[in-house]
Amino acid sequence: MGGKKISIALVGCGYWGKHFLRLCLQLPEVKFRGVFDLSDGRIDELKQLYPDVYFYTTLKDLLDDDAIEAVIVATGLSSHFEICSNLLKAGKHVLCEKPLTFTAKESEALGKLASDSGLTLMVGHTFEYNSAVLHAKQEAGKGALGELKYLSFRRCGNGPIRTDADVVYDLATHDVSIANFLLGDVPDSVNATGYKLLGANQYDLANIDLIYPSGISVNICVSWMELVKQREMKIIGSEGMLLFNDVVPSEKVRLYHTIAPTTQTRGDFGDFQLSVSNNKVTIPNIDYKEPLREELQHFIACASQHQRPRTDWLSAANVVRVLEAIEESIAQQGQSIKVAK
């Protein structure tokens, strides 16, 4: 970028917004303009932490600030479409937290606005910038696991329970985007079941099966109901398995290579133990980087150099199409639903 800074503002400074604020103030390529947030209490807290940060009184004030080139939107899902529409109409590049919108039609409408104006519109599918997921794509792509058979995701924990989106839109978005990224495609069909175990009007547990054009199946379990946090991805192939466990402090990725049994089966417990652990395990040396920083720097580069983002609005719309099909399948008691293309 030749040393030129990009002028960025932030809309929404909750959990993810605070991380974006920290990064914007750290990155030398960012000239940070300020924050707009609806919560007076949150603003008071942030003013104590960041006394030099400017806070816009209204969203209109931010929209009318011609010095702003790009805006990060880290608000609730229900507000994404309206805020992003207004920002794009005001000539701002936009990075919006996931998922981009409730419906694919809304994502497409935002994409048209961005394309017609020559602006960058990017969605925060953060795991596509995760070092472990990038390594997994590399390993699978070079055939280290043999022929891919299926993928498995488990993303569970004790909340946090959201009011603006159910567990599918909140958590499964991550895994759908990862699966699309790893397989380079969009599923043909979806089967899903969902449950409202907490008595609210939204699903807090869902089991999802996706079938991709290649025949590879993907299973996703998402839940706000479990007391032990789990963030696990498995890629299973004919010659091994890759496990990514995001909650452990080290050795997050392990490669299991199937090897032939070395003993004849005797039918005793010792033989059983051998049979279930008869794998060669490799722990790759991965240079782990903060995914959100990588995502933000990619957005800055794309906005500054007029390049297409890895997670552009088309990627966002494809994920939302799958989410819509999941919701329809749940509503139809697990019936197989075709994903709109």
Ligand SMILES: NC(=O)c1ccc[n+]([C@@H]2O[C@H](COP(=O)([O-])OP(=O)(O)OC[C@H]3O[C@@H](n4cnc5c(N)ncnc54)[C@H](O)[C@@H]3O)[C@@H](O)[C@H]2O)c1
Second form
Amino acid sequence: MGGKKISIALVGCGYWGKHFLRLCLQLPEVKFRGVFDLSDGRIDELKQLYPDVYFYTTLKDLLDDDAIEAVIVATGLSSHFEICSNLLKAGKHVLCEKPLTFTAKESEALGKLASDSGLTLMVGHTFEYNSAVLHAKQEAGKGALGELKYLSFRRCGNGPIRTDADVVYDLATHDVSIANFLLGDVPDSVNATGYKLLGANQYDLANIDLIYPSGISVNICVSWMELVKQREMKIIGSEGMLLFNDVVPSEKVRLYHTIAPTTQTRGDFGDFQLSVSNNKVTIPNIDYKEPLREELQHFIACASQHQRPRTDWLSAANVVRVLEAIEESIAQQGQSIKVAK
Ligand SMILES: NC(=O)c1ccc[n+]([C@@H]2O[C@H](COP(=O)([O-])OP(=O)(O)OC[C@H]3O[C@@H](n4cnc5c(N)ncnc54)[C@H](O)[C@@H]3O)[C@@H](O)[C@H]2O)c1
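Switch from the form predicted on its own to the form predicted together with the named molecule and print that structure.
Let's see the whole complex now, leading with the same chain.
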């Protein structure tokens, strides 16, 4: 970037947007222009915390600010399409939170707007910038796990509940993006069941199976109604297994080197205790970086140097295509649904 700063603004500054605001104020390559948020209450809170930050009164004021080169969108899903369209039409590069849109068609329409004007459109698939996920991809890529057999994800907790996205669009987005990234592909078909345990008009628990063209299956469980917060990814290969547990403070990634299932039974209480701990385990030394900082720096580099981001609109559309198939399978009581390609 040759020391040149990029002028960035932020639309939507709630729970997640506040992390973007902190990073924009920290990163030397950013000249931060200001924030637009619909909620006056939120703006009042932010003004206390950040007295030097400028707040736009309308989205139009932000769109009309010619000094802004790029905008981060961290509003809820229901406003992503409209806000991103307006920003791209106003000539701004856009980094939008996940999932990009409700439908793949909308993601593609945004992609066309961006391509036609030579703008960067990137989606915040944060886990594709996560050091543990990158390590897992590297290990799988060099064959440390043998032939990959299946992947399993659990992303469960007690809320937080969203009102404009169900648990599939909110949480499974992450797992679908990680699976597509690790396998370098998009599933052919999905089977899923969903439940409305909390009595609201949207799914808060879903069990999902994805089948990839290679035959690898991926199981995902997402829930807003779980006692214990779980953020777990397992990759099972013919010669090893990798576990990424994101809720433990250290040793988040473990590599189990042999997976021969136990055949012995000792006929006593010891049977019950036989476990994977019989394997040789490695705990890799990973240099953990803040994923959102990595993501934002990648966006800045791509927008400044006119390069295609890793999580571009195509990867966003590929994830949304899978989410749409999951919703259709749930609506059809778990029937296998082909993912549109
Ligand atoms: N990548 C991740 O790991 C991750 C984590 C959390 C949230 N998110 C995503 O970030 C987005 C925001 O989530 P959140 O938890 O911060 O929600 P939130 O409700 O806490 O914040 C959203 C903010 O946007 C504002 N807003 C809503 N509509 C607006 C509009 N039309 N114009 C301007 N401001 C508007 C709201 O007033 C609020 O302050 C969602 O898309 C969510 O999926 C991503």
